[in-house]
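The chain below stands alone, shown as structure tokens; this is the form predicted alone.
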Amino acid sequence: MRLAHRAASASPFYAMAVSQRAAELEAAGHSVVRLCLGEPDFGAPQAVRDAMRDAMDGRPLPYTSATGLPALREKIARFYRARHGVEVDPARIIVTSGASAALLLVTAATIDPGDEVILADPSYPCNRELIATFGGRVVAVPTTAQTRFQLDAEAVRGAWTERTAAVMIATPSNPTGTSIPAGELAEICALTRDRGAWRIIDEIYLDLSDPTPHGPARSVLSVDPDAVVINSFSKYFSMTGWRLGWCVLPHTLVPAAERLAMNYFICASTPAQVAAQVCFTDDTIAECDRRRQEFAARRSVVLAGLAEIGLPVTAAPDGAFYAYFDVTATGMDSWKFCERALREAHVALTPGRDFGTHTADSHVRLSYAASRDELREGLARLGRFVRA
């Protein structure tokens, strides 16, 4: 018997192993500050969680659709409406099993082997296995802090070829926080529209963007409304261990895009579907808003934490709830200094090598979804690390 070829060549998701090793030491009696995974230590909103007990009353729990409940997928549309003054038929959005789930989907609809998928470099560990697990081939477009560790339309031009089939684009983004100007965001978009090619945008974090002059973050549904959308319930609604997620789809994919979750996944959580109605409420959503306004905080406390060390972050973050900082002055790379940073002074940390090759060596993520007085602990931890 042997392995597939796609299992064994899997990369490792380093940030998951240094959270297991951090709960390694953990056990061992250790008091170990985790920043490495991106996990807002909220929890769901109140009104959510008493939603899930409502709707675990002992009352049938059947199968939903493939696609979700027709009353959530009717709220997120209204969501899009009021929130980013975007008209979303709800018959394009699929609820899915977390957004991984619709990452899963959109690929599987959209990449056959031999097809070629420009992202950034760095990005998303897992986008790159799953283009891989359906053949594509990932071109990874090195990018640096004068382009916020973002594509811009001058590299996706110089990195398109005749197979190119995709543009994957985080914004903003995981590992850097960073998001593209709309502007520019537009214009990758025509670009590759034009060339008869997908946009799949990976929104999860767009709304714990700042917010702009005129009013929160927009989606790249504004400016391209048969862009494919990848959105989630766990990071601005806080409901990581939800496993909910959607993508909002152009009409003629939806068909394909429904075959194949039907066969995949049957459907996503049925109580999690219920329970989340609960998340576009006002009340929900202003709960939501102050959690976004406690990330700008915690982000202010982690920049000048960093700088005062000697760490610099040369792209500040506008959104999500990461900062990507340069370790190369510390004389270690960035999987030495993860490693001796949890081994030595018990700060949880994740290396570049998780999100491409291009600064690999040279970042490490930090993410501020931890508690104010963890933050500071952690870099109180970090100074003296690298004092020494």
Ligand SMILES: Cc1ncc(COP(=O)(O)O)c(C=O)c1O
The other form holds:
Amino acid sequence: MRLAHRAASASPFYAMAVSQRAAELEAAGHSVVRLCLGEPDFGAPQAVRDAMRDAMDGRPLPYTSATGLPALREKIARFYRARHGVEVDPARIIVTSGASAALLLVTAATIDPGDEVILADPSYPCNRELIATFGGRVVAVPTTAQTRFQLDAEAVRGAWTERTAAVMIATPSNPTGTSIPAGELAEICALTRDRGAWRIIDEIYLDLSDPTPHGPARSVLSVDPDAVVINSFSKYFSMTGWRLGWCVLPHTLVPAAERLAMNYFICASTPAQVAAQVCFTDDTIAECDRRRQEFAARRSVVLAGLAEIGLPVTAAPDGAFYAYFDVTATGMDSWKFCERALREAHVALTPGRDFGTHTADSHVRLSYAASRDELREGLARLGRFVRA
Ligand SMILES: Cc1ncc(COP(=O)(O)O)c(C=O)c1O
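Right, the form predicted alone is done, so what does the form predicted together with this ligand look like?
Full complex below, order starting with the chain above.
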């Protein structure tokens, strides 16, 4: 028997491997400060937990339709109207098992063998695997602090070939926490649309972004109504383990994506879909916005702490709870830095190699989804480690 090529060649997700190693150290009796995963420590909002308890009243919880519970899709559409000022037909929304399943579905629906997909280096690692799974070619464009480690229109134009089928962007980004300015994103979308390619925009961290002077940061749908948008309950609603997300698709893509969703997943978890409906009440949104402010306070702790240690964050995060810092001055590459920080200081971080090749050796990702106390302790340990 032979392992499929794609399985044999898939890269591990190092953040998960670091987390596993941290768990081993904890099992051996050590206290580890875990700053390696993008997992908010708050847990689901209280109303969602209560709704889940109510859903466990013995009622049957059968499959939903492949696109998700109509009432949940309606509520997501209303959220776009209320928060982002855009009209989204609920028929364009497919509820999925996290953004991960939405990314899989969208990649399956849009990428053929030989198609090229432009994305930033560094960027979210799983996208590269998904593109390769469907025979696509990843065109990873090296980015720098000058563009806040994001693509700009010039970089997209430069990477374009006649095989370009899509541009894939997460804004705010993982691992850097930085966003593309609204005008730049609009320009990238316009040029990509004019050339007949898909715009796949991952907005999983968008509602955690710093507000603009005119209100909350807006979805790309406000400038490109036919963009493919990915979102999730994992981050803004702190529901990582609930495995629930969604995508918004142009009308023309919905029937094909629905057929694939039926075949791949049947549907997302029914109990999670039932409970998630209370995410969109005024009270729950207010709770999540208070959490967003707490993340901003944590960011201040982290940026001040890293500056004091002498680990520069060359592009400050403005949305996702990550700081991407440069370890060059320590004389270690980022792999060694993370390995030793875990072994000697018991601080779990993620090496840049998870996110591409360009900054793989020089940068490390710190997730500030942990509490302020944990962050202070982690920074104190890192300070002692670097000084030693
Ligand atoms: C940019 C980005 N997209 C997608 C995901 C997957 O999220 P989910 O938990 O919704 O599957 C993550 C997870 O960290 C992420 O950072």
